[in-house]
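A single chain comes next, written as structure tokens; it is the form predicted on its own.
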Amino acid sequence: MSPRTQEQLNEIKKDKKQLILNAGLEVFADKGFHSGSVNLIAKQAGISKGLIYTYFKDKNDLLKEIIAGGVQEMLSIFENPENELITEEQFLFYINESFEILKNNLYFWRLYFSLVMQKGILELFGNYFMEMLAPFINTMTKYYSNKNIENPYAHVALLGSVMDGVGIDYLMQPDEYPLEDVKKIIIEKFK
């Protein structure tokens, strides 16, 4: 067997880090933060507790990594400068793909709106979810002052609220929310 090549040990290391990832999801989004320890994430990884460690300086690092990443995706969606105005259309195609990533994580989503609720948890990444959202919220904001609506903030936060809300009731029945027809109407009050 000949050594492996530099690329090849850093796709090894890439993976096992996803591993890692995919495991604290799970466990922290079943579990709780508090409840989930390293031992149950190596466990649910198969892997040594010790190779956590590697990756991440303690389980905070490892949460936090975890929902940069769902919180990243989550704002891919969202390509535009924030100096630009978005498009009725770019809106609409914005709450589709909320929709969308919503339906495909789970895991992801039930372990943030748990985490959004703990105070603990608030006060240790309350101001690293809101520098992530920033752009978002200053984008939207933009969007609906240039439609001339009063108090254009306002209207974010509220669509903001509805999709939170959307989001917790369709983790609870996922197979009898109706989505769609939730997302047609959240699309004719908030376009």
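Having seen the form predicted on its own, the form predicted in complex with a further copy of the same chain:
The next block holds one chain only.
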């Protein structure tokens, strides 16, 4: 029989790669990068260990692509006319949107926070994370500066920390954390 066409192969490749990326995300998010074994990821994806290495150079590479994918998704959501000053309404939108992103990407954020604490790993990603967060930080800094608030930098740092902290606590107990109520208070206090 004739071999598969290039198109078919590309389709397979894309699907399988995504399958592995998803499995990797779940496993790494649950167990952490070091404890999440390639074996487990293969099992989770329903494939053999070896196949992972058809799509990724090594375990590091798999992690990098998982993160890159997540970061891309974040950026695509947050992409805004860069140096635009935002209104209070837009501020609310951003906060809301951030919470939606958090809720819709539990695994990614769990992975993010577990990586962020580990010295050696963070270096793998260079400025990925910084780049991901930059638009948010820039926009917020401008927002606070415009409101003539004293020390806008500290305000933004705090707001970022708040989002981080809420994220972590919510991820730890998604069913019990009063996310919506907390959101309201944040908006009230930080707008």
